[in-house]
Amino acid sequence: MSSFNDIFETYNWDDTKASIYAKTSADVERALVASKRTLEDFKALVSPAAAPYLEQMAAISQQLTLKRFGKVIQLYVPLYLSNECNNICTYCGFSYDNKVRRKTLSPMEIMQEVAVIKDMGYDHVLLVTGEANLTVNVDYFKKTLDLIRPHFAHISMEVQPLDLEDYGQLTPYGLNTVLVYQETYHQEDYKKHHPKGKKSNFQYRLETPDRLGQAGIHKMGLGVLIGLEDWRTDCFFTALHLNYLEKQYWQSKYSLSFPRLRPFSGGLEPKVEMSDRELVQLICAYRLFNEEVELSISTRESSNFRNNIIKLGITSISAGSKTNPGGYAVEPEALEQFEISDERSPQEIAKMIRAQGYEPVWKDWDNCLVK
């Protein structure tokens, strides 16, 4: 079966590159007009040419997210529920050569997590994980998926990538969203970021949308970690998977993210710096290339630009998140993955998000809706 690794193996990195960095101011003014855009109008709103055209491409973002979503932000928060991992990754606190104390929560330990998210107001929750097959595996997310779909409307997943039949296992227990970062479609300094492990696999992991796909899991979520590699280059494949997706498996909704590398223990620093002001023009490519797809920011990014964010294109947005296993009950003080920029409580930024004349959104789905 075709996959998108048949589209990606026709591009070249390099000339990618170049194509985006020859991009002209002219480019740029034909891409704002045009009536629908295309990758390579895509590839002019995210080079340097586009730069000075910031506030129409904000403009158009901004009349793009009121047409398709109106005046709401979606709200959710992550529950870690393991640290075991079994992949050596350069940037994340979890990587397995990290010696830090391991921990997988147990049905209980859930459970006092759960109570405490609830308390917070939440209905959206996004579990993640290390991968470590034997311990944090399908029957695991199974028991736990049982354990906590009574208490959330929707819930996602970020852990490691699976077979085709593992998701159609899932799905059954209330699954409904997966997010699977590429984390840089650069194949070289992919395998220099993941030297050892399942991840090392970069087609596994760039095939795992298909597999989501053929699954009929109702939404997916991809991006790539920024400040691995050439920003522009590696978001314009994102922009390309996403393209493929969309036309592949018409089904399922999507969702973007952009998180930039933020600092943890024993930490990498970022090989390429992304400004605030490069990440508003990313938000606003992509949401001027595709009006349907969902965005989404996290409180990796600071408070400040989360505040001046919201009504440029962003339609979800998490709060008051911890990024360790047990972090909001069992272990408060555990490791985290990574710092997290914004600490503000989810009243807090709902109250934010209020003021700006937005209506933050606990519950946006319900099962009944396909049945």
The other form holds:
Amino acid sequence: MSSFNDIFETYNWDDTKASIYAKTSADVERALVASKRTLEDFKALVSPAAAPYLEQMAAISQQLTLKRFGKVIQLYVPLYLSNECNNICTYCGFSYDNKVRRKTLSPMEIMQEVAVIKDMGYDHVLLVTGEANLTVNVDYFKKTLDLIRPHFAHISMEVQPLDLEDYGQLTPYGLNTVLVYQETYHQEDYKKHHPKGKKSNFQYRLETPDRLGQAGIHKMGLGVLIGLEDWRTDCFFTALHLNYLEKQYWQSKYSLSFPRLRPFSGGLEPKVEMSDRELVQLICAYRLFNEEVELSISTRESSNFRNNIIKLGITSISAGSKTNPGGYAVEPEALEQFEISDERSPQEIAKMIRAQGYEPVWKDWDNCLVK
Amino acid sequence: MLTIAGKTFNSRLFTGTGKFSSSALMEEALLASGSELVTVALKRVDVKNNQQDDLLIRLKYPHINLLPNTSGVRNAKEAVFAAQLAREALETNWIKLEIHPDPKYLMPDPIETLKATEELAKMGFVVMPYIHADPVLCKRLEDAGTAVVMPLGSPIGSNKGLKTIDFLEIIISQSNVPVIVDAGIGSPSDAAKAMEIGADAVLVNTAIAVSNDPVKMAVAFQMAVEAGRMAFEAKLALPVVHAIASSPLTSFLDE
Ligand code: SF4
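Instead of the form predicted on its own shown above, give the structure for the form predicted in complex with its partner chain, please.
Zooming out: every chain and molecule, the one shown earlier first.
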């Protein structure tokens, strides 16, 4: 079976990076007016040469997003099930070597959390865990999905990468969407940031979206953690990955995220800073490159930024998030995975969305459609 | 260079043998076109005694590969049978799959075509199906093991050009196999357009065969296909836009 790795291997990080930084304003102008944009166009749009064209990019991004998605913003919220983790990730509060109290929610605790999330108005939830295969495994996921399925129209998961058979086992339980971020496509740096645990296997992670496609998952989310490496190059590889997956698994939908490294207790300083302006550039570049992909922004970003980005290409945002297991009801004070920047409640966010003439949507899929 | 099933082609112009006023003229035109893949209707050749067949004799050149087509069959079963016959008679496992149950418009049958592609691919054929410009069907055919897809530009023999261009662009953007625009290409400019939007090759028959000067027209198509391909590779220059200073959408960044 072929996989993304076959394509990835034909690229070299340094050459790719150099080619992005060599893009000129002529390349950017060509990319702006092209009717179908290529990977080379994407390089131009994320390059430093595109900075003076930001307003134009924003205008095109807005139009394309309206054409495809209308005036609608999806809302989602994470439900952290567990912070147990056997991996060491240098940027994460749940890292194995970090001294935090470990907790995996019991069925009763999960239901307490669910009650609060439902009260906020949500019909879509994103399940999040670390990687602790002894306790938080396919069996645990099955039980959890079974438990919460009656309460949500749409369930997404952001957990450790699984084998093909495992994904196949979970779809009958109502799993619809899986997010797996590569963190960085820079192989050596990946090794540095993931020195221990199953996650240190770069290739296994890289080929996870292939397994998701083969398992027929409806939607998958890709992304890198911005701050680990040169974001322009990393995001080019994300676009390359997306391009490959869309061709290969044409029945799946895709979403992209672009989390910027956030402080957490004992945390890592970003190696590469990305300004707000550059994040806007990236969001618009993704939209110009791909009109259909969903673009998602989390509560890592500031209120002011989130208010203004709604109209520029984003299609889904989280609100009211807690990033610790039990954070909504069971144990609100426990240590979080990363600091939230936008602390507003989902209702406040919904109000802000409406004030801009957009409709907040609390789910975007209903499992009753397949059963 | 274009590669299909391990065979490379210098010319991206594929041609056909039908509708020429004489087989001598056909030979001359096909040679002038530089085409390296020529489709032959199985129903027109003498499969039993092919050493004597006038049409086949005129195509015996080292650079010309024969592509038997199943035109005339009405379903998958007949198509598979025809392909086996072609393999034996013409000693090639390449097959252009054409299934049209309707004799009036010769519209390809998507369901039978998919079925036949699946079977033929399993039997080791290099399958080149003629189909509607239907992006989903193209992906289904890919899964079924097709070697290429050959969507139509407009109804066969109509010379109407690329009526399906919007669908062709979708097909080209997501295909993992070569896309060859088949049917409807009426003039060299249509062929050039197909190549400019990124088609891997075009198949032209009627427009060459029925022109007043098929040899000259064959050369015109050859040049058009090359020009179109070059333009695609070089990227068309587009109208220039100018950078503008800050304004409403991104001005919050300056606050
Ligand atoms: S990022 Fe995920 S895998 Fe890494 S330490 Fe944190 S929870 Fe564990």
